[in-house]
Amino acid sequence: MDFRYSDEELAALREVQQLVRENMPEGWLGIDPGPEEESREDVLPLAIKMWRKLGEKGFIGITLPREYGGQEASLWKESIILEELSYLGSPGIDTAIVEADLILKFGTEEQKGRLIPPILRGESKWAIGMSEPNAGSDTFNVQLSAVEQEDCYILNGQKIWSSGAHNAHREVVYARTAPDKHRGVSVFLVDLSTPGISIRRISQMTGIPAFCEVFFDNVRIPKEDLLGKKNGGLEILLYAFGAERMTGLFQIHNARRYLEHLIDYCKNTTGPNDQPLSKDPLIRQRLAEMAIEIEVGSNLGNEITWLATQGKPTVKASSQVKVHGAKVIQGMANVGQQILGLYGPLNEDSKWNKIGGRFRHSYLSSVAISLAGGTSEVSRNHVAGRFGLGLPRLDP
């Protein structure tokens, strides 16, 4: 594999770097990718600004057709841009990119023309309505009902863990339209301003209320907002699983930024023996170990992109990255706490904090990474089963 960037890819990389430098505050240490930290009052305006800027530059959904606002660029170029945004800790990395891809693959021409361009312009933010109180890893246990009427579907029920739904314009909602567990799910592209929808925020252990419960009380959804066929949610869900597990790759490049912060700290901080922490043998070993794990994860990400360019299945590789990304960011958070010692639990408000209190946030937020977007156990089952090793199913 040739790891060198083309001139076009290198130019895009430098443009992204310049865009972040110009639009982030001085001394910006970065945030974790995704909607959690973007829910902070001080970060949300930056996230909206960057989402719009990325749209203006054409960096959102660049692989999509030009007729919808894309560039028909390569998957490699898109991968390079998203990885760099994760590494720089830029706000504005939005799940709407995944939703635009879903609409392109399964949507009608009317849906594509109506819904994709606002996403690519950075004007429309989306959430995912997949999980329910009794449907987490067992996603096909969804009970939110969608009853067909003459001109619409009536939705009743609840979604939970919808990250950033309080700031989103639309949500992809998985609903029960028939009793069959796997063949009775349909997908709807729901406008969150529709009457009957209410949203309640949930605070995480970080103290940030980024997760949401979304309640549907006799919500009328036009039939033109059904994605794909009625009861055709299985294919859409499996496709979405592969895309969402790419969040593991974002975590790996996020960890790379944390590693560099920690390396700088160790080079410039004196330990008990009046020597820089960077000369401590144990610290050096732990940092080197993390560097190796990050490099392994980055190469797994390259495999996903290569497989996609060849039209080959990516479920196994995406599941591997999902598991590995969780292990890397959790390991990085633990190493940071061990090196920082009593400074580790301090947040950004403390005058004694080190590295802007980033490792306190990372330590708390990383706990959920092996659960969010599908548990690591489910991903391992995908690797073990028909998508990977070919081992038999555990259930009859």
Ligand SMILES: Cc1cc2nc3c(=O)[nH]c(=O)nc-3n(C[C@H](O)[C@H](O)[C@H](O)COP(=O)(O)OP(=O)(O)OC[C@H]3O[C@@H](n4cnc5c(N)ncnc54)[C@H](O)[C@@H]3O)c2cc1C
The other form holds:
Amino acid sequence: MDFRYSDEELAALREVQQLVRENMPEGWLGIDPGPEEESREDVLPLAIKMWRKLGEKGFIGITLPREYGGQEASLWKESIILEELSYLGSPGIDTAIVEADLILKFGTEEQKGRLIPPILRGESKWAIGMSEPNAGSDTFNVQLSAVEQEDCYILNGQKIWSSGAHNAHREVVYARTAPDKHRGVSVFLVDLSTPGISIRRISQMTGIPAFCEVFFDNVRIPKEDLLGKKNGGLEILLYAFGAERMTGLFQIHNARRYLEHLIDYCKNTTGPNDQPLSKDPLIRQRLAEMAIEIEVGSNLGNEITWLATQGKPTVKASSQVKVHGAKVIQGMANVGQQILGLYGPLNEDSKWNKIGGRFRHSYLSSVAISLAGGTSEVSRNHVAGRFGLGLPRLDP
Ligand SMILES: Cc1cc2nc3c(=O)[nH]c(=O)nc-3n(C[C@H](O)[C@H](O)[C@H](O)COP(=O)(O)OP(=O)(O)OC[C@H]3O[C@@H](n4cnc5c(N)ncnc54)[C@H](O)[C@@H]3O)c2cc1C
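Could the form predicted together with the ligand be shown next, to go alongside the form predicted alone?
And the full complex, kicking off with our chain again.
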């Protein structure tokens, strides 16, 4: 495998770096990728600005066809851009890319023309409505009902854990249209301003209310917003799971930035014997161990992109990176707390905090990473199964 970037890829990388440098405030320490920190009041305006800028530059959905606003660029170029944005801690890394991709694969021509361009311009934000109170890992247990009428579907029920839905324009909603567990699910591209939809926010242990419960009370969804066929949600869900697993890779590159903050801190801070912390043998071991884990994860990312370019299955590698990404960001948060000592858990607004309180945030936020987008246990099941170790299927 050739790891070198082409001139075109290097140019895109530099452009992304410049974009973040120009648009983030002085001394920007970065945020975690995804909707959670973007829900912070001080970050949301930056996220909206950055998201639009990324859209203007054509960096959202870069692999998509030109007729919908994409650049028909390679998967390599897309992964280089997304990894760099995660590493730089940029807001505006939009999960709507996943939705644009879903619409491209399963949507009608009308849906593609209507819904993809605003996503790629950074104007239309989407949430994901898979989970319900009784449908998490067991996603096909969705109970939110969609009943077909002459001109529309009527939706009743609720979603939960829809990250950032309070700031989103639309949501991909997985709903029950027939009793068959797997062959009775349909997918709707729901406009969240439709009458009958209400949203209630839920706080995580970080204190950020980025999770949403989304309630549907006799909500009329036009038939042109059904994605794919009625009861055809199985294939769409399996495809969407693949994209969810890739969030593990964002965590690897997120951890790369945390590691660099910590290395910087250790070089510039003296410990008990007036020696810089960077000369402490135990600290060096810990930092080196994290660097190894990050490198392993990064190479897994390269493998996934390569497999995808070859049209080979990515289930095993993307499940591996999902598990590994969670371990790496949690490990990084732990190492940070150990090195920072009592300064580690201090709030961002404490005058005594170190590295802007980033390790306090990371320590709290990283707990959920082994659940988000499919849990580590479920991902290990994928590695163990048909596409990985070939162990026999576990019947429910
Ligand atoms: C930060 C974050 C963001 C999220 N954003 C969204 C979002 O935007 N949209 C959305 O729809 N959902 C979202 N979710 C929900 C997420 O998809 C679910 O949390 C996840 O699918 C697990 O479901 P659950 O929480 O109901 O846990 P459960 O499925 O109830 O699992 C509970 C425990 O049992 C284990 N378990 C379950 N089944 C198995 C099995 N077969 N083998 C081994 N162990 C098993 C799990 O690993 C877990 O430890 C988000 C979650 C988090 C943490």
